[in-house]
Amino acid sequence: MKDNLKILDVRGLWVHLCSGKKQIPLLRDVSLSLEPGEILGVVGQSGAGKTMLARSLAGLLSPPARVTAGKIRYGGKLLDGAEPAAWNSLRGRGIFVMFQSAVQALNPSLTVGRQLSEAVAVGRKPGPGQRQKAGPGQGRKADVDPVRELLGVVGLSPDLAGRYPFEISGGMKQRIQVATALALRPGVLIADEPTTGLDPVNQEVILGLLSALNRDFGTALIFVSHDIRAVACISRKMLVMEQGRVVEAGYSDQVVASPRSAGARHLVDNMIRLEEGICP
């Protein structure tokens, strides 16, 4: 596959925590590639470097952490050392991050409806990596309220538009993050532990919504989780991380069936096995 056909291509990425003369490695020589419409799973135990990778790919590292080596390309464009304005123009429409803690992603001082309205307005403008197919909230019908439509698509009551984030549950907040992504239709969505802390019903709903976003609008998805079962369920390929490096890469079913690395074997051994198989 040629590089110009990859929506995201990362080669030899190193991230260090830089404090004075000390440099502590957080990511070690990480490489990955993502084609348009592909789903890639990233799995590992807590502290493996998964969230650090997600933040690096969206240009969201905070000092003293910084990229010290490697190349990141989005749609063939080199992003290494890009100015903040370049990252800002890319986030949202190009690369959208769905955070593990939805509290961090939603503005506590704005209603749900106001925040979704802003996403709808941004989503109507041309963006990098976007397929032109109109989605929910894109005003396909003049008499349809885009915010109410988005809330309905993710299984929430339209009445939530007038409520603030602190007035709704964690599962609802995660659905609102998905609704925001539906409005923006990004080229790449990075979902960082999106099902952690949710009950099984909400976990299944979130996985289904992310799969639908990928299927219906061609959004490439990086699904980050410590739950190898969930990763294997949603993604065809996966990377296993340990201590900031990729220790195994391959097709999800093969990694689960015959893990080669100690990190992957540990995750598989602790996976909850249900009679119906890998996926719920």
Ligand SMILES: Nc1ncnc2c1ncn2[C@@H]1O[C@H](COP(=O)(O)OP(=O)(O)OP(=O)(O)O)[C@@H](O)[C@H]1O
Given for the second form:
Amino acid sequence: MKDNLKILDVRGLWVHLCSGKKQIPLLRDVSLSLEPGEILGVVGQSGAGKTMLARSLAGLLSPPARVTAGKIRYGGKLLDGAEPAAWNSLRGRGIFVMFQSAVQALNPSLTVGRQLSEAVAVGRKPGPGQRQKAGPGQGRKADVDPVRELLGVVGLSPDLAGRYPFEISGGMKQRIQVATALALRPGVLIADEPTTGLDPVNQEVILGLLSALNRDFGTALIFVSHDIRAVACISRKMLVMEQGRVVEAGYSDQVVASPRSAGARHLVDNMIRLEEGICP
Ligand SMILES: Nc1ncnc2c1ncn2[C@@H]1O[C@H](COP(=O)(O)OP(=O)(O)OP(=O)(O)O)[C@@H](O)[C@H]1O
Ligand SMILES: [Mg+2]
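Alongside the form predicted on its own that was just displayed, please also present the structure of the form predicted in complex with the named molecule.
To see the whole picture, the full complex is given below, headed by that same chain.
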């Protein structure tokens, strides 16, 4: 496939923790590419660098961590070294991140309804990378409240609109992040551990909603998790990370059936232990 048909293309990305003269590598020579509407899984044990990668791809690294080499292109446009304004205009409708930490996910001082209505307003403007099909919350009928509609689509009560983030559960916060993504219909959604810590029912709901976002609006997904089973459910291809490197890449079913790297073997062994009900 030609480079210009990729929505996201990352070549030789290095991220270092830079303090004084010391530079500690956090991401080492990571490359990946994503076609519009594709789903890519990123798996790895804790500390493998998955969140660092997610943050780098959205221009959200905070000092002393910074990109030291490599190229990131969104829709063919070079982004590494881009000014904050360029990243700001891309985030949201271009690249949307579902954060691993619920604390980072939602603005603590705004009600859920206010946050969703802001997303609806942004989603109505033309933006990069998404199909034009209207989604939930995008209807212009006067009698439909877009926030109530979005809450309904993610299986939440409309009464939640008046609550603040500290008044709702972790599973609800994840659903609200998905509702925000549905309002924005981004070109690329990076979901960092979207199902971790949720009960099985909520896990299934979130996986279903992310699949629907991908299927209905052509949003490309990067699904980041240490849960190789959840990743294999949703993505045809996956990358395995270990110590900031990509150590294996391939079709998810093949990686799960015959893992080649130590990192993938460890995740698959854990999955089998869980399936057999053997506590570590
Ligand atoms: N703010 C920071 N300052 C220094 N080191 C950091 C910082 N954040 C992460 N690291 C280090 O970067 C490495 C990668 O961390 P990262 O959070 O990306 O791992 P992860 O794969 O997302 O793990 P998890 O599955 O636990 O979320 C780790 O060695 C971690 O200690
Ligand atoms: Mg992480």
